[in-house]
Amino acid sequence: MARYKVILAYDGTHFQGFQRQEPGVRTVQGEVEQALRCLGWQGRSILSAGRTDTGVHASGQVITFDFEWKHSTTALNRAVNAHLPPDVAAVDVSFTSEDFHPRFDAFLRTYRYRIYCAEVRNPLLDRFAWRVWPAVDPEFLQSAATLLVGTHDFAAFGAPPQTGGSTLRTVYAASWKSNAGDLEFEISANAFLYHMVRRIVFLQVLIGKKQLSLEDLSQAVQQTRSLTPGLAPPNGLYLTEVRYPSK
């Protein structure tokens, strides 16, 4: 028996999260576990890093489980995708130890969120973007990144996944970047609270907007001061990486 680390990636415009749910409801843990046991896996339960949301997507999502295969992990692979609708890919396999975590043992976690600014709505972007309108200030937007970095108290930006857990959380980076017209905030940090990303991103988009004020948002980091109510839509939303310590 050996344990083996696979970093998913995914589209969840049709999953009702990745945790998997009662019986009916699609996730991207209940495919990925029935995809293993047409291999033969018997567990009660993959690991993941994360608990992505309703229709929020994935390019580097990790989890782990214990296999007896037989086989290469190039083998395992292929063999895992065959058995998976397209919407979801094992990206890669590899062997780890046997006491290896994907959420325990992870010290920086990064996502992304995509906008992008039209009066008019566009149907082949809108499934992995939110459209903004009126358009936003990029530098207004990149001034309100600068203001997440550090140690803070991040109760005004979301909860925690635990009744009563603490709501401090390490931002490592944060910031802005223009792609093909599109606008992208990606941020790094040790752990994010439940609607943290979205919750930041709708409060940037308010501020590129005109409609918030730096100093506001300033104010709910540094203090958790409570704002406008609202969080950016999940379909924008992608989980990019997991770091871990090298072994």
The other form holds:
There are 2 protein chains.
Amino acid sequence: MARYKVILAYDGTHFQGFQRQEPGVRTVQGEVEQALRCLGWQGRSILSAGRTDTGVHASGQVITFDFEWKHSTTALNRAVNAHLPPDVAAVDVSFTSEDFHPRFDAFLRTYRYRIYCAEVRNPLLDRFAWRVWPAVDPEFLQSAATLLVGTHDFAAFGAPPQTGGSTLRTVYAASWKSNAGDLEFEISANAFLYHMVRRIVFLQVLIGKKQLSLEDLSQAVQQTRSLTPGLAPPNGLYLTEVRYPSK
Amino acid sequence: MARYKVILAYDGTHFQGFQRQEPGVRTVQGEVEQALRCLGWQGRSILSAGRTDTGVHASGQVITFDFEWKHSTTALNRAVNAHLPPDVAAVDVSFTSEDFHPRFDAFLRTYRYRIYCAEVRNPLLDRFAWRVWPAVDPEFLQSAATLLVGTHDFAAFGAPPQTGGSTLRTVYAASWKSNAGDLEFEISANAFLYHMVRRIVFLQVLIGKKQLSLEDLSQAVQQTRSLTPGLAPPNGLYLTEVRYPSK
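Having seen the form predicted on its own, can you show the form predicted in complex with another copy of the chain?
Complete assembly follows, chain above in first position.
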């Protein structure tokens, strides 16, 4: 029996999120476990780095499971992909230590969020990006992102995994890249609160539209101000990377 | 009654091509005509710049129709989009002259084709790009593209719209852009033969994999050599622009 670490990519459009639910609800975890069972895996549950919401995508989700597999990791990667539906794929399969935990051992998570500014919807972009109009000023977005970096109490931006849990998080980097009307936000933190990235994107867009000031955001980060409720839609969000200490 | 010119964008994944067919077959033309009928249009058929194949996308398809519409073009654009399904949208609506024909008046058509080089499939890219592995050398692709530019008999690369019709076409530009493992081909010509772009992409990929030589392609353009059959899949292909003489 060995422990495997797998990097997963998925198009979240047709999933009710990552986490397995009751039978009949299509989830990423459910599909992966079913693929593994076809290969003879008899475990109860895979472990994951995080539970992405309904409609959220991933290019760097990390999962682990113990499995008695007689062939190479490359062969396991191929076999898993052969049993997965087209909207999920194992990008990489490797051995890991028997005490590795993809959630508890992670020290950095990175998400991306894509926006496009256009008056009319674009069927070629809608699946993977949020349409925003009127156009937002990328410099305002960047100024807003800069305010988020550091260790702060992010209580105004999301809920902790357990009721009453800490809402302190450390954002290591937050920045926007812009290319014509396409805008991409990237944020890395030690961990995120529930809905935190979508809430942050929503608020930055309000700032980009001049419906909220940088001062307001700054005060919310300092816990001295409440904020307009709202979330950016899930389809623009991607879990892109989870990092672990090298052994 | 005025004639309208509309630029259409669509995700071709769930269409059996552009052209209307028997009832029950989902086509772009069928959806657009149905949306127009909801607005009171009573025409028999819209006209288009070209008939894209099953699975092919567009960001710059051009259609025309005559319509007695009492409001602005902006209002027509919104109204059409409100009646179209999420995978088609009118990007722009304008007036045009009453003798304008989107196919016969076009002097330049541009297509793009997206490829990504990866050993494992990527659910975030598969809808809009062709996965190629082993990786192909972008410089070989570019050398191949250069051979296509000019006025040539492209009989080896596709079929004319009418049996026995001319297979002479003028390619004005053909080039590859590469960014990490992502490759994008853009080709502009006065017109294209049936399947011509997908065939050209397929052959260039063979050259990129060193399974076909530049000399072979050059001879095929000169009509002195036959070629391996094969087409690149439709999902990487986009009709991006159709140009007309300015009045």
